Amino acid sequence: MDKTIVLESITKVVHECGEDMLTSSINSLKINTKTSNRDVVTEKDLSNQNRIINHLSHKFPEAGFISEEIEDNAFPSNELVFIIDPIDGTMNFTKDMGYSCVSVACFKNQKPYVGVVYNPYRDELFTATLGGGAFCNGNLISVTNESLSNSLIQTNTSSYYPELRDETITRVQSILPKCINIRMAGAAALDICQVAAGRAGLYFEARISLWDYAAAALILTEAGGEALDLKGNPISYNLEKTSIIAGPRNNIDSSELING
């Protein structure tokens, strides 16, 4: 399947999802708790998911799907698999913070092939195709050339997993003297794209899921960065949750956050 056709199809539907997010009434939003009050799903997560799957299954009937709001996800054996986060930063969305996105990746033979992350609040579309570079609204992007000491660092607290809170705080305390400052914005896919665009110098988190990084990690690597786990291994594109550190290799090394 041609990457351009896949990219165009994803782009169309994420724009539709983003428009629906922008016109939503936050005050009347239906919100349900999943595992805790930190882990919620809204009617817009579900409607975005249905819209994306319906659109892409019509365009690519041979494809399989993984999505955050599908129970009992398993990695399909299909040649093409779409990996969806219908709203990354759902808590931000429920609080009207203006920092959430729609993330869709296409894998071919279980490897990243196309990645799209759309931030409707700034109308920014981050895209990448394997071997084709990374873009924001059609403009080529790349990771920063600045040192860690001149960079902002993005992270999140893995709030679904309170047992990891101390580990995150320890890493923040370790890296804070080495950078300009820390940002905890609450949407991993969008945070990684900030690194890909050179706005931040590094992103790390103790535990995230495939749909959080599947599209953004391709965008980052096509922008010249690397995505590893916090043991220094290349990031695994499977359904096991993972830690992540993402950015230019020199900033990963300078951070000294990889603990082997």
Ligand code: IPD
Given for the second form:
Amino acid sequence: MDKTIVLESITKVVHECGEDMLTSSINSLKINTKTSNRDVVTEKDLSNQNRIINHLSHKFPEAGFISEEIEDNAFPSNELVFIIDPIDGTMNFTKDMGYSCVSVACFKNQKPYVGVVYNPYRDELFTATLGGGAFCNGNLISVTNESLSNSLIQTNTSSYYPELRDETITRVQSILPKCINIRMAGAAALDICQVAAGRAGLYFEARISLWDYAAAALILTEAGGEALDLKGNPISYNLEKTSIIAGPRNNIDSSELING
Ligand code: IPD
Ligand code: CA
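Provide the structure of the form predicted in complex with the named molecule, given the form predicted alone shown above.
Complete assembly follows, chain above in first position.
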């Protein structure tokens, strides 16, 4: 399957999802709790998910799907697999914070092949295809050459896992003196794209899911960055939750956040 055809199909449907997010009334949004009041799903997560799966399964009947709001996801054995976060930054969405996105990756033989992250609030479409570079709205992007000391760092507290809070705060305390400041914006896929676009110098988080980083990690690596776990291993692309540190290699090293 040609990467360009996959990219065009994903682009069309994420734009439709973004349009629907922008025109929905936040005050009357149906919101359900998942594991706690920090972990919620809205009717728009579900309608985006349905829209994306319907569109892509029609175009690519041979493909398999993983998506955040599907219960009991398992990694399909299909050659092509789409990995979907129908809204990354759902809590932001319910609070009308204007920092959420739609994230869709296509994997070929279990490896990232195409990645798309769409931020409807800024009408920014981040895209990458394997070996084809990374783009924002069609313009080539790359990670920053700035040192950590001249950079903002993106992170978050993995808020569905309160037991990880202390380790995140410890990392924040160790990194704060080495950078300009920390941002906890609340949408991992967008945070990684800020690093890919050279706006932030590094992103890390103690535990995230495949759908949070599947598309953005390809965008980041195509932009010249690296995505590792916090033990220093290349990030895994499976359904195990993982820690992550993502950015230009020199910033990963100078952060001293990798703890073997
Ligand atoms: C969450 C956001 C958040 C990150 C969490 C993710 P969701 O995704 O990306 O920034 O801290 O780890 O789970 O649930 O809004 O799709
Ligand atoms: Ca989500």
